[in-house]
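Single chain ahead, written as C-alpha cells, the form predicted alone.
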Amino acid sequence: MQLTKRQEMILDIVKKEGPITGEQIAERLNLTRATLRPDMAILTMSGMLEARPRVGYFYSGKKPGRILAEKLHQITVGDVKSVPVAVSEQCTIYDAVVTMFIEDVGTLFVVREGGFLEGLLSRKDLLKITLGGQDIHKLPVGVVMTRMPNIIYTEPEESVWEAARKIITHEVDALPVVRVVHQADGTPELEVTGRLSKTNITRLFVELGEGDL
C-alpha cells in the first residue's frame, strides 16, 4: 500500500503523540478536520491506525504486509469463488475439450447426478489423451480424470490464504469448492458449489490493491 506524504505525516504524529484526537492532528498540520477525513479513513480502514471513542487515534504497529496477511486470513473462499464448470463422467473427451474452450477455464469438474464430485479434468489431462491417437469422440472423460480421493478441494468457510497455499503446494490451476453432504446411510459426499482458481485469487489481489476490499 503506497501512502501519500500527508498520510505518512499523520502516521508519524500518531506514533509520537498517540492517542491523539483528529482535531489535534489537524492542528499539527494546520488543516481542517474535513480535509483530513479521507486520509484518516484510509489509515483506519487499512489497519495502520486504530480509533477509540473519546480517546482518539493510536498507531496499531502493524506493517502493510502484516495487514494484508491478516486480510487474506479473514476473507473466505465463499467470498470470492466463481461458478463451477462441470461435466458428467459419460461426457466424451471431445465434448470436454469444447466445453473447456467455450467456458474459458483450465479445469473441469466431473460430477454425478445431484452435483456430487466424482473427478477432475485439467488441460494437461485432455492434452495427453488428445495427443494419444485415440478416438476422442467416443472416449468418455472417466478414463482420464483424476478421481477421489486424489482431488484437492476447498470449502466455503476456508480462508483464501489457506486455499491459495493448496493451489501452490499441489501445483493445480483451480480447486472445487464443496459442501459436505451426509447421505441417509451416513456416507459423506462432496457437493460442488463453486470454483476457486488462480484468476479468482489474482482478482482479489487487484481489488485489495485498489482498496475495494
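Definition used throughout: the rigid core is the maximal C-alpha set that superposes within 1.5 Å between two forms. Residue numbers count along the first chain shown, from 1. The shown structure was predicted, so the numbers you read here are calculated from the model rather than taken from an experiment. First, how it differs from the form predicted in complex with adenosine-5'-diphosphate.
- With the core held fixed, the Cα of residue 24 is displaced between these two forms by 2 Å or more.
- Annotation: Cα of residue 10 displaced by at least 2 Å between these two forms, core superposition.
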The other form holds:
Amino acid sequence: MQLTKRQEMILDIVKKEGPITGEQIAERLNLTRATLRPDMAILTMSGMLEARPRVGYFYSGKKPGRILAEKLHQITVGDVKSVPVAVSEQCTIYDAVVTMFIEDVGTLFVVREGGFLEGLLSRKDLLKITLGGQDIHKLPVGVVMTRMPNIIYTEPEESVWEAARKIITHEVDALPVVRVVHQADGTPELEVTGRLSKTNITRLFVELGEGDL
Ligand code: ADP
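Can I get the form predicted in complex with adenosine-5'-diphosphate as well, since the one above is the form predicted alone?
After this comes the whole thing, all chains and molecules, with the earlier chain placed first.
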C-alpha cells in the first residue's frame, strides 16, 4: 500500500507519541481535524493505526503486507465460492461440452446420486477426446474424466489463501468445494456443495483492491 507524505507523517507522530488524540495530531501538523479525517480513516481501515475511544490513536506495529496476509487468511472458501455445475458419469461428451457453454464454466464435476463426487472434467479433457475421432454423442464422460481419489478439493471453512495455493501447486483451474461425509462403513465420500475457480480468486483480488472488504 502506497502512503501519501502526510499519511507517513501521521504514522511517525503516532509511533513516537501514541496514544495520541486526533486533535493533537492535527495540531502537530498545523491542520484541522476535518482535513485529516480521510487520512485517519485510511490508516485505521488498513489496520496500521488503531483507535480507542477516549484514549486516542496508537500504532498497531503491523506492516501493510502483514495486514493483507492476515485478511487473506481470514476469508474462507465459503465466502467466495460459486455454485457447482455437475453432470453424471453417463453424460455424453457432447452433452458435457454443451453444458460447459450453457453454464459458462470451465470445469464440470461428475457426481453420482446424492451429489457425491466421482470425477471432474476440464476443457482440455473434452478437447483431447475430440482428437481421437470417436463418436462424442455416444462416449460417456467417464472415459476421459479425472477420477477420485485423484481430485484436489477444498472445504468451506478452509482459508481462500490455502485453496488458492492448492490451485497453483497442482496447476488446475478449479476445485470442488465439498463436505466430507463418512459412510456407514467409515469410507469418506465427498458431497459437492460448491466450486472455487480462478475467477473467484480474481474477483476477490479486485474487491480487495477496491478497499471494500
Ligand atoms: P484445462 O485442462 O482447461 O487447462 P485444468 O488445468 O483445470 O484445465 O485441468 C488440467 C487437468 O487436471 C485435467 O486433466 C483435469 O481433469 C485435471 N484437473 C482439473 N482440476 C482438478 C482438480 N481439482 N483435481 C484434480 N485434477 C484436476
